[in-house]
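In the form predicted alone, a lone chain appears below as structure tokens.
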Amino acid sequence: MKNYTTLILSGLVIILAAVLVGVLTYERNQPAEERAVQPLVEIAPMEPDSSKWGINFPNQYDSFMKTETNNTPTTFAGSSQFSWLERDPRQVILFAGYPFSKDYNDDRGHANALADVRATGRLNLDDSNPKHTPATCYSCKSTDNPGLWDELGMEAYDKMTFNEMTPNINNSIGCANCHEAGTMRLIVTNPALKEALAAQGKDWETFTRQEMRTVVCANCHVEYYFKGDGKYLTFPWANGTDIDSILAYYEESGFKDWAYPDADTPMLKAQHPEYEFFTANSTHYNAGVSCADCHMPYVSDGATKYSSHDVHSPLLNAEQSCGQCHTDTQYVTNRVAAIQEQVASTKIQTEDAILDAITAIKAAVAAGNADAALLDQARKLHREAQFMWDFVSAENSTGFHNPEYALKILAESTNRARQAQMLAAQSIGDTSLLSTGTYYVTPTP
């Protein structure tokens, strides 16, 4: 009896076994699924044109063109139009020499971008000048970038002048910086930032699509320069993306941004590096949330959920962007301002510290007599000093993307611009160039 039951059994295997190969072959032999929603028109590859993609996502779409008018302010920044320089006067002397101490003005909306890199006073449009504006500067601010990257290379594109670009780019950012025609995957689609990560053995390809919600947003807000008389754009991370590791990298290579006037000290003018401050072991980023979590929060149209593409801060709408996680977000908003606050006014006494710095080396330099290798030191702390400085100063949350980060990276930048200023009193002997405030500053409110 035993027999027959263990030949039966046997048997049921076997058939059942029939029966899942012969489904799966079945299933894998189906024509591909169509999508449950079929699009209106079809998307041309890299189309520049957002409104055609629009026809297809009018949610989306129409949540994106709101921020061509979200001038809505917060305490810190928000997406109001207002000028640094006028905001915190000390950045027109921390920037003296260079096209941003007459112009710098907090960023409006994604859709406001090509209008805004026209407008802005740091233009140099001479072409005939040695140091005009390069088209390199067009690279975060239109959605006909890839076509044009696909089309010339981003080498022949970043050789052309500003002017000479202008007649090819009629579109601010949208859809195609992101997306991949007809498939609406998320993509790379900035060649510096592709090189970037396939530098560091990274293929953006195998991430996931949370992964994409943030790399997606480093084609364009990141720590850049502009490389070699061709001003080709470069992600300064073959060493790393953490502060040190890009001090680094600018150090190896001797790139400078300018030389800052009557101390010579080789610059650097951080940009705005959202991407590495956020990935570098922060509580959301280790949390697994993405930009587009708190950014692009999802929101319902009658029985429709979808990402809102009307980009800015959190604390606008809290309830959406925090309350997915957080159940309650006055603390949430508390807390934030709280952190913000800290990190503002830190940064406020860093700006103090290499404001002491750049008056003891200059007064070094005009004394004529100076040890030259203090000097040299002092001027090496001031560029590190400075750059650190900024680093926090031009990433857009007031450190809140990474608020102990912020903090630490503030502590030492204040710590080398002391020491700066210490090594160029030494220079001359002048203990007179150790006192604290020997500028006048009064911040507008």
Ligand code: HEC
The other form holds:
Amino acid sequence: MKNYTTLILSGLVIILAAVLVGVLTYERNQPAEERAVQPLVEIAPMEPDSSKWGINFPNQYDSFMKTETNNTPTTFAGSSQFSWLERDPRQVILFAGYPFSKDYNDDRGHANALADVRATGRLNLDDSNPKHTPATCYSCKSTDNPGLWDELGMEAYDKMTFNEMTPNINNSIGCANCHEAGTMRLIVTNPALKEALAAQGKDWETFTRQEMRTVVCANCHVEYYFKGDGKYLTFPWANGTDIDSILAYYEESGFKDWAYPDADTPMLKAQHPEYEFFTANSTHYNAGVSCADCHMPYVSDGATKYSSHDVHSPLLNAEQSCGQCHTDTQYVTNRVAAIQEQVASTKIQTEDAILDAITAIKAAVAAGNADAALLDQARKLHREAQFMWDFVSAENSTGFHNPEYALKILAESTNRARQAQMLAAQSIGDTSLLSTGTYYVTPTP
Ligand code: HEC
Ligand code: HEC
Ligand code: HEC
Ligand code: HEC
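Alright, leaving the form predicted alone aside, put up the form predicted together with heme C.
Everything in the complex follows now, all chains and molecules, and the chain you saw is the first one.
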């Protein structure tokens, strides 16, 4: 009898212990809101000052603040602010007639976004000039935006000039761009993203937590344009987010960012389409990996685990970023290096093809007697080729986020650029315009 009691009691203890471990493990793996984190202070909705959120969440705040001083470069990116125009002078010609030919630096950490947009040589602060910079340029740079969009509406916001908006903007990117105060859940804060998803029949409120760990970055890391005179922030996603659908959208809308000098091609500037590029069937996206998995890995502070908010190149902390899924981090980072080398060198060949197309189109225009239909076809191909090249170039991973896609797009871009060159030559019957390497650009190291 005594033995039975001991047996039953020990059995009960083991079951209780197992249940407890189960409950604790489950709890630990829940997002913060479900873990019922007790706030120290109440945070106002859309509070722009990240340091106030930091009282409740010091680990996230402290790691976030590191993005201000990071400046370690990697081979193709990193947090130093090198000039793309110095590194690749072909881009000065590719962007001729557009502000990107004057100032184009590599991106830095989130805490610098506001200082960097104010310092860029691309701004035109002369409000009497029709090409002055609109307030829309602040859309991805500040925690003040969610509150301002709520108060003014995005339409009124975007109609203001950059100068007019400046006094309202005091904080760089921070907590309020990604989180809802109180629940701390990840949210869509940018009305343009909400509208672009809705146009595709999607409602972000129904997305899973893992989906949100990618979609929250799409508040900013996307292709966009300023629609109409009101400079309304718009993502060109109505047909889909792959490059063909985006190009088709721009064809239908007839939108252009600028006209290429002396060629009169209606040009498009790609922005930073990390979201579209990554989600186009990349190996990692298809495997369910999110942006935050690589860029915001879990790190520990004693017994506490939290998501590192020190967002930067994962090559600088590959053990944390890749090591959670890949046992051999050396192997995978070597793969990154090989992919990036291949994409970077292919990109230069594409640039040479576009430069030859520009030379030929300009010559055909200058001749004054070109076959107008052929010349227009050449321009259309020039426009598409450059946008395709730029889609890969402005995407900040040098192809890694989706290597096959990068090489496919570059091949198609080169093809269109060479066709543009041939049609331009044909339009005035001048075979000398078929020569290659028409721009000799001295590469700088
Ligand atoms: C599988 C891991 C992985 C995923 C997932 C991932 N990235 Fe990256 N990301 C990288 C690597 C590797 C680089 C290249 C860094 C370099 O060249 O130094 C990079 C580069 C970047 C850069 C440029 C970094 C710099 O130093 O300038 C940005 C911005 C970026 N990613 C954003 C995103 C966004 C947004 C998503 C989701 C849409 C995403 N990444 C998904 C691994 C990843
Ligand atoms: C660029 C977007 C972004 C910004 C800015 C941001 N976060 Fe996060 N945060 C995330 C993501 C992504 C996660 C992971 C959420 C998940 O897994 O559900 C996260 C998770 C959290 C969590 C849950 C616990 C954890 O560490 O996973 C807290 C708390 C948090 N963030 C606080 C903050 C605070 C405080 C700030 C401002 C200093 C901030 N966040 C800024 C994207 C952001
Ligand atoms: C509110 C807009 C916004 C959101 C949301 C946002 N980013 Fe960024 N991100 C930026 C801007 C703007 C920059 C460039 C800042 C600069 O150069 O000063 C940047 C830079 C970066 C960089 C380069 C950092 C470096 O040190 O070179 C990485 C990597 C990055 N973001 C990844 C992400 C990831 C991953 C997410 C989602 C978890 C995300 N971002 C969400 C706007 C945003
Ligand atoms: C959350 C998990 C996860 C993280 C984090 C992660 N990966 Fe992966 N990675 C995967 C999965 C899953 C695959 C697909 C494996 C397969 O199908 O065999 C993969 C495949 C790869 C491949 C092969 C790709 C191909 O097309 O064959 C490379 C290279 C790679 N990862 C590099 C990296 C690097 C570099 C990092 C860090 C910056 C990283 N991964 C972070 C899960 C991850």
